[in-house]
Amino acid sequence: MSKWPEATEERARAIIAQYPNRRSAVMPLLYLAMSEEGYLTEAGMARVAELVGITPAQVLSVASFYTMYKLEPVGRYLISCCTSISCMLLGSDDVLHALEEEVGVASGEVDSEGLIGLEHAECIGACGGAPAMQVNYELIEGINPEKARQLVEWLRKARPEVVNTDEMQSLFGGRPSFDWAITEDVGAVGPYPAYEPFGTVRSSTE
């Protein structure tokens, strides 16, 4: 099995070192694998298996269970629209339909350019700011159908290298669940969580 680039291999070793049993590092290493190709390839999962000493089938059993691990390409920007009860009661179905029309695909699909993927999500923990959605797991609260359409247009035209919660909230959000006290200028660089140990977070002002 070929190795990842050395910087990624170093991150993998640092992650594994945090666990008394290296196989416990499977889940964070799967995010690391996603950061290499945008989704989990067979080669990526095989590398995780090699690093932690289990079989690729065992790695796949984990990856296929959790919805945030993606086994197929999801686009450069993954839009996740919450459709759980709080968001649904406040109009998330209309938001999702607007997104489907604007992106040009149904939930669970990726546009022909491979730029924007769309999915409906179970509760994302922002019920107080419903309806809520995420782009590459960066949160937007108080979204409405028109703002959702504007968001898609912005992603297509601006193609930001980093998607940042604060920027998107100010451009497209509505009432948040609470006042955000700390401004952040960092965000996600791909369709996976922004997290420093994975190298998947960067300043939007760089």
Contents of the next structure:
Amino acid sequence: MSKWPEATEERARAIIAQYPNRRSAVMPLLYLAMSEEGYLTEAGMARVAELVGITPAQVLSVASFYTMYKLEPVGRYLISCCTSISCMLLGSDDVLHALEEEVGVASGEVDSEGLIGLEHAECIGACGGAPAMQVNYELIEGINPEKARQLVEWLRKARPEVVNTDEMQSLFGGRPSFDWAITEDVGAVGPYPAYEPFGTVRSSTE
Amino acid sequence: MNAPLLVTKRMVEHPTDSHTLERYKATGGYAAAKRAVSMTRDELVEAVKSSGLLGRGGAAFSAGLKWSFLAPARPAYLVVNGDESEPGTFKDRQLLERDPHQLIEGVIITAIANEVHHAFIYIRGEYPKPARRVQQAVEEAYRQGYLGQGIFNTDFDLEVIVHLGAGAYICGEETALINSLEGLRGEPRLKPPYFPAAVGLYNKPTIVNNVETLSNLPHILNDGVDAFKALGHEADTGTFLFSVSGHVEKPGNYELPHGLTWRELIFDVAGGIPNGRKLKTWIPGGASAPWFVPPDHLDLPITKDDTAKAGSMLGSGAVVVMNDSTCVVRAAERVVRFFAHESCGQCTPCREGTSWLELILRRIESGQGREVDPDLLLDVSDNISVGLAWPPKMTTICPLGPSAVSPIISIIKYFKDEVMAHIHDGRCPLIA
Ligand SMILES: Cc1cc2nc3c(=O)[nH]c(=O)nc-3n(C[C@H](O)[C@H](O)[C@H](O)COP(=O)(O)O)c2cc1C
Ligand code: SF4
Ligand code: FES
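Can you now output the form predicted together with its partner chain? The one shown was the form predicted on its own.
Below, the chain from earlier opens the complete complex, with every other chain and molecule after it.
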């Protein structure tokens, strides 16, 4: 199987070395595979299998268990709109409906350009700031249908290289679950978590 | 209410830098860990046991007692449960984001007490910002010599790994979490063994504790067991983080001692119901908990025992408040949908039953319900949770399946008329 670029291979080695058991690295390596191609391709999963010493079928069986491992492209910006109980009580279904209209797809689909994907999510741990949503897992709390539409418009126009939670919160958010207190100047570059050990964090001010 | 704070004190007093190492050290941080390295396992276990600290992840099991069960085989492991995914719960997110060193200090104390040299902090994948903060704090702690080889200049080694989940509520269940960490599907393990402390990660003795549970440890060591007990309410020692959401004026996380009443929590602390609406019902302890209603439950003291006696639980501390405009069929459908979505599929009653419950509720909500549907709901529920007892009799591998039954029992017990009105009128009676 073909290897990833050296920088990613290097990260993979560092991740594997941390765990007492190679197989435990399968989840972080699946994120590395996502960061290479935006979603999990057969080649990506085969490389994970090779690195941890299990079969591609075993990797697929793990990958398909978790909602954040995407087996198909989900767009450059993945919008996850929470519609669990606390968000539902405060109008999340109207937010999701507005998003469907504005993106022009049903929940679970990607727009024709491959730019924006939309999904409804179960509770994302922002219930005090309901209704809440995420773009590439970066959070916005206290959203409403109108702001949700504006957010989609902004993603289309500005096409931010880096999706920053504080920027989105200040432009489109409302009441948060708790005081965020300080801002960060980093964010996500694709539909997977922005996390240093995965090499997926970028500065948003450069 | 101006009760003394423990786990949220630093972030309240120093909002802009409570997450930094500098602030943590300047406010007494890592003193407890420094003391712990020269204490014995027995001393530490005894201190935590006598503090009365109960797990904050939902099951409210004594932390010290759990530690005392640790089997003698080595290596032993520590797993911190930061998978927080139960609808209504957002307290661990605040602790991870705003005071990560407090958790790391709790990890060090727990590792020493349980002779653990490898700890894992499992954070749900949808929490990248909390994960970034914790990862940075872990790196800082390594640089200070608080983690790594020979911590605090002793011969005790401690490696800490931050592990991200990938979107599966069931991985919050401790044996599913362990499978997930082993690189398997996050499916709960068959019991017995009942405790990972006997057989857990890599089939070795493993302590699993919640983020909030461990965040309390530095305070217990610093302030002493008696001070911790004095803060609380009888058997419920220390403080408790309530995540209040839904139809309240001031949603948020509130750190409070047990013993206040639901009326005080909902109306005084959280500011009551906005827009001139009335309180209709509330979920007292996360999506798995049977609901409470006014006036029956409003003046009950919030304690583990009083809540259990009234047929529910405090669980993860999530209080979801619903006003009188809420359609209870819809609310129940939303909670049941969650469990149907998150069922791992191993047990037939859970996999099939939760989906059926969701379908029947949706049918009733959309005005297509049949006269027999309430009985059907109870019948399906009975197959998942035999006898509809509280606490549930377990016929499934884990409690997720029976959790889906709580909203069903609640709406049929308290709101049968509203359910029947949907069926008889062919529409929701709340929509004028
Ligand atoms: C379906 C299910 C989901 C759970 N989710 C969580 C969770 O997200 N976080 C957590 O700390 N405990 C969760 N628990 C409880 C854990 O199994 C375990 O009891 C807990 O992590 C132990 O820590 P504690 O004793 O400090 O509370 C869950 C349990 C079940 C059955
Ligand atoms: S009860 Fe449900 S979630 Fe729990 S093990 Fe069985 S199928 Fe999986
Ligand atoms: S219910 Fe939407 S974030 Fe929890």
